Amino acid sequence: MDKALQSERMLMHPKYVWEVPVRIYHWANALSIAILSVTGYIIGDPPAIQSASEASYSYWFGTVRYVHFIFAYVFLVNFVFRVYWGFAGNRYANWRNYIPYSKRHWMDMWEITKVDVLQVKCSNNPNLGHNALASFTYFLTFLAFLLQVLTGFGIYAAMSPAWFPQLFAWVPALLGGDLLTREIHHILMWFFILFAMVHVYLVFYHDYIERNGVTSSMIGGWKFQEEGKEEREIELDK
């Protein structure tokens, strides 16, 4: 092994960042969004499929709607759990990381923006968890999650007598009608698709420039911190 590379690796030490509940939430959320996007697109623009087979074997569109509704509940439960874990989890999962309530947070967001958009030279991210820009973006995404849940179950309330969807029957009236509610729900689907694409790109990009294991951390939970940076991180959290 090259001595310089070996020396560089010895300066990094592992630190457990993402707890099991956070990792489960992440992958359950990714799966839910993928399935909801595919089924939602089909529901919004169903293909004209004709079949000469028995009618009971041609109920594919009903199956698509059923899968969409099932994963809507998975998405909701997963989202509610993540809100809870924002209070019960460790310091990296805490809700305070996601709201820019301090001048330092805004300054960190600008520094990361320069790295991601202007491609300036990267200094190591002082936050071992999400960087400041990613945290704020996730906060905005949580708001989009909430609006997607409201519009989705608001639409579902018109076709389901179940008590839970009926809790959202007021949403279409508040938003100006069923048609506008569907439009908002559809636009948010494309927002999540675009967000996922940018998210994947930035994860690999920051993994390359920071070399702290951000990609694998959402599988194993561990990230790597440069020796001597821990004191700075603790100081920033005060």
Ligand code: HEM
Contents of the next structure:
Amino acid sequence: MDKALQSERMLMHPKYVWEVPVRIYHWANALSIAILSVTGYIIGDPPAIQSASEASYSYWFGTVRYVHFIFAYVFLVNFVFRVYWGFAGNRYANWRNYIPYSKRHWMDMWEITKVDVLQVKCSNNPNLGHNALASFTYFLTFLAFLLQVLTGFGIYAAMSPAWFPQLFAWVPALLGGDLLTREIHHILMWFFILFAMVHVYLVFYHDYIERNGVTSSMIGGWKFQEEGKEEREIELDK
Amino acid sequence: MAKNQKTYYEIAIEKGYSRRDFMKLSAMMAAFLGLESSSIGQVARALETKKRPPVIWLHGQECTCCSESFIRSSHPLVADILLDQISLDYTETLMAPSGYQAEKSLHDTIEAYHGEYILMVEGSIPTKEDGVYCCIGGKTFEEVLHESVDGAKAIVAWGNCASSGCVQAAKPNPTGATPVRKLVKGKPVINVQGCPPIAEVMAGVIVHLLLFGQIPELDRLGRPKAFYSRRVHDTCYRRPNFDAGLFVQSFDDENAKRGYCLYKMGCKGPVTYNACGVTEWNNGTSFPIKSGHPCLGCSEANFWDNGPFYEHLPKFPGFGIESNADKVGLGLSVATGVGIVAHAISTNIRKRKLIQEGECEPEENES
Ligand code: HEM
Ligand code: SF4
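Requested next: the structure of the form predicted in complex with the named molecule (the form predicted alone having been shown above).
Below is the whole assembly, all chains and molecules, this chain first.
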């Protein structure tokens, strides 16, 4: 049968899922992580330049670091805001989505693994927001954000006279020195790169097989749900 | 043991130094301690009036480079007064008595000056196999340390060995080498870090103890802030090259000749807290970076394990000595990319019905 005709049989309902603050957070986060990763990579492995110039003519490496530090603050403020929105935002943004404290969350995660990762089962995701496995992964990324902020500001404490980074001076001391702190900071960058690869792929994948408009949902806020399909939510305390 | 304590000034004059020499020393010490010039008088007065405190200087697992560094201090008075003449009621390397008499002199000092002497430890303490890896006069070094700790007014850990174990504590640490701090409970230990520490820094710490009668302000890792609060990187004269992105790429390139920054040659200056860039070594002659060699980070814990010395990124734990975070990360990215492609192909095969018709096979849905 004709494919287009097939699709018409299925009525999709738009549902407003991602509020404006969540969408702004998402893209500000993506942008700052991209910039922090590029500048961070350059800081860790600056390109080889053979030049006969004198140091006084140039400041490009200093500028790369400067951009890194500016976006470090953007990243932090944005992150703090998102944590706040986990309490103030709608049910899809609520913090309870992310922490697998119930048995059902763990069951759902296994379910998703069977359907989408191992592909031994066919079913449609019952959650309209993040699916259980995705929200757990985001929980891990939140932890990584926290670690990145702690290690980043920890090493920054020694190079900044400002009071704020000084609040993190205990981090390198706890880890026994700046070198290990810096290495953890560097390794975490790769966590974000791997995350971004899988994340973007999976968004396309879900859009492709579930036809729920997840890709554009982070722009317009709307997702689509099949008519008659019951939405199953992670219970939120009222 | 007769209590025969002279002041530093008395001994300097006895040794034939002039008052002018003595005042120079005072000024130098005030400068090293970061005091204002108005405090020079205070320093001189302290050296004139305060009785020399007895010092017990123990040697454990070490190479004596701390002592070597100290006696090469730029001002002859420092070594002469603070070390050779004055204190040292007991120190294995330099004391006159040996054998039974040496042990007796240690014992006597501990008894006669209980609560007054300064305990200085050079070297780490082996703790495996009950400490048999370092025995002195029939006792393990750990026992000797514990006997000396109780009556100590202040405890100074010289160098990386005593502060964090240095090379003996590097993996796999066969002797269980342990720094002083981990074995001394309830008493502050001053970690004078470095392999070895800078002579002027060592002298500065001693003068501080003497002058103020209390331990200097320490950073979170137990190092005196006066000397260890700034990174080598922040006091490095090659820093403008760092900010300009001008880096030495290999030890024999043009950039090395021009004196560019050694960051890419593994310089640990950005993660190392020490005074090398300020006081330099051997009477201000030079310091490693000035001689074209990257900083190894010798005043930081575990610097032997944080290699390679000549690369910026440390090796990645568990992936062999050639690995680093970027190599491992790149490998994982490629693996992830392959996984994504495999998953995409599998999706198009296994979920064909779902993709084409928007519905699962009924029987599949049942399971
Ligand atoms: C997604 C977030 C981030 C990523 C991917 C990232 C990545 C990196 C990388 C790879 C390095 C080089 C490390 C090295 O090899 O030495 C670096 C350096 C650094 N990062 Fe980040 N970073 C992030 C966030 C932050 C934050 C929030 C701060 C907080 C201030 C920060 C502060 C620093 C500092 C101070 C350095 C050392 C710069 C220098 O010494 O020149 N970073 N970053
Ligand atoms: S040589 Fe080392 S300490 Fe000096 S600026 Fe370069 S990285 Fe920093």
